[in-house]
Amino acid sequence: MITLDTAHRVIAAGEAKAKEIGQPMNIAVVDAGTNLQAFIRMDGAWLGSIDIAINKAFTARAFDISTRDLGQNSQPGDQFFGIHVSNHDRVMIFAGGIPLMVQGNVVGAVGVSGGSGVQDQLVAAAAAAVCK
């Protein structure tokens, strides 16, 4: 399970790192059941990316695989192809989404957005790394 307390040092360790790479962001949490548990948008960090982090968050842990991981699995003649219109157009497929895992156990996952893929990755990488 994931306090709280876990999601906010998840979010402050990605709010870190957005601010040391100069983007702002739209960091989500979720709980192992993809319920939001935590979420921040940085001041400066696209309106239109609020909803894509939090997808990005759903779609680690609905799946338990990152968001990144996914789009490289779905693109044409690849086995996911076509996952990104499930789940009621929830599915995100590129980079910035990952599970939290503690203990080998999914609890939830972090969902990020506002930069390009290498920058929402960076992000969501340092923030789930609260969790190992």
Given for the second form:
Protein chains: 4
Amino acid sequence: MITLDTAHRVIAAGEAKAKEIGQPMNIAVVDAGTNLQAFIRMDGAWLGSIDIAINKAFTARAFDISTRDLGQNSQPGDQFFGIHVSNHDRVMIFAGGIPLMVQGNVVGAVGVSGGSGVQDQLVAAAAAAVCK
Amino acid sequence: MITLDTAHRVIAAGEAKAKEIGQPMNIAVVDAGTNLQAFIRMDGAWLGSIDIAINKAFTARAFDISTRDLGQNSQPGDQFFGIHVSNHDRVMIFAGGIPLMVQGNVVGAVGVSGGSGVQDQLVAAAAAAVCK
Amino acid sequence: MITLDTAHRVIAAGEAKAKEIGQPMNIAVVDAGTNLQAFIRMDGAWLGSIDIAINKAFTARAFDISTRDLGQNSQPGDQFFGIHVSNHDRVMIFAGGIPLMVQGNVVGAVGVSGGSGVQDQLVAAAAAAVCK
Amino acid sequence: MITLDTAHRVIAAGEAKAKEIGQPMNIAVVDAGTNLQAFIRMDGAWLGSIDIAINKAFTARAFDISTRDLGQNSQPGDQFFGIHVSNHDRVMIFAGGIPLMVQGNVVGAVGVSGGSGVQDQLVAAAAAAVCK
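Instead of the form predicted on its own shown above, give the structure for the form predicted together with another copy of the chain, please.
What follows is the entire complex, opening with the chain shown before.
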């Protein structure tokens, strides 16, 4: 089970990485039930990324997979093409959402949005690394 | 016409196949009117697949076709490309939804989600085989 | 944590009560994260109650209260009037949704729809009594 | 203009009050554009209140009024009755949302949900008092 304290530490790690690379981000953490636990929008981060960060976190827990990996199976012709319109359009299929693991179990997920796919993934990975 | 008893038997057959291949699944059955008749989420199955399983069943009855076959006609450039955003985003265009047939008539459909496209289709086929 | 086995027993108890009073019902069970675990529509039950049963279960867990009690605080002039349009219109404020308790903790909820408020509540109570 | 740092201080003040009264809360802060700046769900707070806290903050800034005061003008027969279904059902008309003021200007809003109307209002007031 994730706690608010854990969520704060996950977000802080992501925020530190975002500052390091100089790109303000939206960072969201959901619990094992996909429900939002905590969220921040760093000053100057894209407004359209609020929804995306939250939904990347949703997606990563909903399917227990990073949104980057899910996206690689959801392109035209792939086995999950079309999945992005399910779940009331909350499924994000590009990089930035990563499950949070504790002792091999998924306890929630972090979602990051505000930069390029590479940047979002980098920040999400730094955030997710807090859990282990 | 489908009954709850039939829906239970369809789901039980799918559940047995899911256990056999070791992949927990969401399994939904809709009636001839596309309305949900019964649903189960096996322990550990993906949360994001609740919606998908229900919508695969909807799709298979809504168009009287397996979602796998529909998907093969709905890729970019194909005759039905774009259909996945119709019907309030309930149209699923990847494997796992199969119509339920009784004496040549479609009486409903089963939708399965929780694994790869191949796994979903395998479980759905086992479930649909109950009707004939 | 709720399991599919528990959900089946909750639903079976509700179904038995529904048969006893001669009113076919839709019965849904959600887990602690408000996610659907299992659902049945008894033969002849109202189609419009599929959504309501699922959303009553959602509501009872979302606020850890029976939908009947929530409704008594959500009438015009009451402290929660207007709550029914929150959560994307999934909040039901009439009888039939009851939290599932195990050793004092809410582990999910059951939602029943298909009859009068008194009937829905009666069936939901019988279903919820399985947990304790 | 609100900053993430201000949002953190607003939330911290609300969280402290919530702990003081022993009621776990969801607390959201939006900026002058009604866009979410930060959010926390305290451990054990209602899941259905995530959406409500965010929307109370939205409402308080959208109309530059506390949701309690708006609610007193939105009951059946009142001048704003029906407003709760506008803005895609994001308008909350019960206590817990308060505009954030700096030198007489509204710079955003805080939304609190997780207890009775009196409790939500108390926590929101403590949070909003950070700005002045």
